[in-house]
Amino acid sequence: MPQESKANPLLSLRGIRKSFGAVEVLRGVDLNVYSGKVTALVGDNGAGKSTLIKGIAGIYPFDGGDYVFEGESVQISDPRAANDLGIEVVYQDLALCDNLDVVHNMFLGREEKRGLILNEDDMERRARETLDGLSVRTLKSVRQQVSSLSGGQRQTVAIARAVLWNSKLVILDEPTAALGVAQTAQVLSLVRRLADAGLAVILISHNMVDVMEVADNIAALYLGQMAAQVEASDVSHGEVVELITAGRSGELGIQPKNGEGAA
């Protein structure tokens, strides 16, 4: 079950269900996500992480359960509805255009215009302000072509693009995948700054070292169920791995039903 907190969650999911044909992918999932906190969503391949995130983002409609945002029950029918609430997703492929500069990537599909022409000055100013607000120092210029950027710099641009739109919840899908040690450290530092600035962050990662370093709490999915959501400081690396691979760790997680053996 999700942790209890004195603060009200920004996002609260209760009893979320989702099936594709005869395959039940999410089975009564509960999740709490808090402003100013990094919630790591972990689980093995096939646990339901991607389906859960796509449901939050409005790509898939949930079949059942309650979706509560800022204390209000909402219906998310498409990605625009999620964006309107302040939910932004940075997917693993980043969806950046190599032939455009940083500014045009940050405003891709949401360009600002002055009459019939692009308002280049305003877009550049807002891009700079957003990057400065995140204490990004790794970009030489907001007019650099994305094709010239490193993997860590690309991830930074994608995250800054999500923050640009007055977001309240930023979902990051494997942001450190395929990055080197130094670039991973830069991205994790940026993730921490997002939460410290008051945003709610959902971090999807297979890297338990990254998770234990940056997460405030950890939500472990196991075969479509939420095995446990716990404070990161209350569990060890090994316990998280057991939650991911077996759905339980000692008294924590999904317990065997009466009459079933315990491993």
The other form holds:
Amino acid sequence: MPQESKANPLLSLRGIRKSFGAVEVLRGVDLNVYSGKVTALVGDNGAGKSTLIKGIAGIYPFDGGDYVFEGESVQISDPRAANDLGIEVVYQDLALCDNLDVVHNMFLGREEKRGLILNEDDMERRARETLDGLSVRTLKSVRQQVSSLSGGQRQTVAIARAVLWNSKLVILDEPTAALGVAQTAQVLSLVRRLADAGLAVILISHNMVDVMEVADNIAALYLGQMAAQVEASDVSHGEVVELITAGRSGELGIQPKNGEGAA
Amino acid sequence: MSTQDTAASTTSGGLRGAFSDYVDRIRGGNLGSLPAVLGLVVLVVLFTVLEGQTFFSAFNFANLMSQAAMIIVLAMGLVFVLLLGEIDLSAGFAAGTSAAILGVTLTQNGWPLILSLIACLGTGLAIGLFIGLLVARLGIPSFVVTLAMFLALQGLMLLIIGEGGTIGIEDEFVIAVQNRNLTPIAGWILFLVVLVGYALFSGLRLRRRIAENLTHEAVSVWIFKVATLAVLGGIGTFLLNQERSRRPDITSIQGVPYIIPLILILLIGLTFVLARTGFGRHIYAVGGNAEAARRAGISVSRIKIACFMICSTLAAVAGILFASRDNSISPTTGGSTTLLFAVGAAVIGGTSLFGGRGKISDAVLGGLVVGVIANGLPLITSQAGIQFIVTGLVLLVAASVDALSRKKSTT
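Mind pulling up the form predicted in complex with the partner chain next to the form predicted alone we just looked at?
Shown next: the complete complex, the earlier chain at its head.
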């Protein structure tokens, strides 16, 4: 199974470029994301993680490079197009409405209706199926207002919302940044279960402990270039940190002969 | 397994469970309509004790309903705007301007009633569209836009009404809205239709949700709600059906005022829009977290424009009620304390000034509280100063409760 998915990445980016005015933020980035695997996207502030993610999600178009999804080259012009492909992003601020309950939030903007009327029964049933499918047992009721939830529970709701739509790729932006120890463990195990259920997951994180714990695959960005994308089992904590801070680690990474990478 | 758990948590314990849930909610800062209900009870007891003869009479009860009706309708519109976290200070004069259009076309130009009504409501709609465009497209704070409109509409109204100063209304339909009543039999039929309709609708929904193992309230809670409606509605209908004419031998005045079914229709219709349609859900979403709503693909500016249009159109409806109650339109129609009372009503009822929380029924409850104050205070003191101070204080208390509950629920 891993070999098979290895051969065909769900998402494959080749030579992605993106500039904002005179600033070249992404300089020929390659990235492979596989179904059933957690791909950690790491890199220092300003390495281009957010730009890469927003491009994948269709917030803005890349200037150059190939965007290949399920083996086909695609043009993503807006977030809807990304959603239609099965790509969902859970942003760091979660984008939940505190005054609505869990079901309402999961279906926000894509409510199920019978004629004019909201189909609350079906929405509640589907929300519960999704949460049960993810083995979420931390919610008291799907009719709880989000304002009454803890940070970890909110993260859970946001992730569940992302997988509700038969999505194939879920992008998580710093899901554990604001959480305590116990809740971080809960969310990480949820991330693991997403991948085990066959989804492709991109996890952005600054926390190396989290990355080493849950990632199958680590992609390190360094100053707008992909320093290296490696199997998590092949590298040590220290090597990843070197990739992030210097762009290379021994044999791995951007070698000085490239010229630009040796800063 | 967890399916069972999630469903069970809201059903177990029946009435007692529901009560402890309610206490938890209040502790958590979500007071809902509790302050309004308490306030209503306290005020009614207070005024009855101080000035029972006049206050607690059948005549005054009907009078109070008609006074409160205008505040309630105006407040219903404001709920839509407040839900977004916006404000409409011009709603009072939107009511006045629309009423002026009604008066001029009907009395001076002799238009048919239906055309005049359309012109009146259309005026409200246009005012709301204008405000909404300025707020949503240009991004001017609604406070400033509607403050400017507060002044501009006042001027527009003066121009429309012209030199005469007051326009009389003679149309029987417009006058009937606030001054005529259902026959006692029709009143009881209305009561039964509403009661049975509510019991049937909510009961069938409850049965379906129990059968399909979805979250639902306890059956005992449903029985309690239906029983409360039966008792309160029954008492209200009975009181309104009493003879309240001072000279029954000359003219008999009894029955439920027409205004009550009108308010009921608005209450049910608008509650349906807010609670059961995608549009209503999106209003709450925009009020709760506009950025999240935008990312979910909701057109925030369209929702905003629509809410301002609903608000001003309901203000036009309130304008018709003003015209009907006074049998005329004057430059002060919709002015003075009108808007303050309406905003106060919505907030006292439990609608948050910070957006995202509120219901149409808040406007009804809060409108009754404000109506009782406006009706009862002049009976105990003739000093206008005291009346203003008390009303201002009530609004401040309501806003404080709102701010405190928000603070509590976010920390």
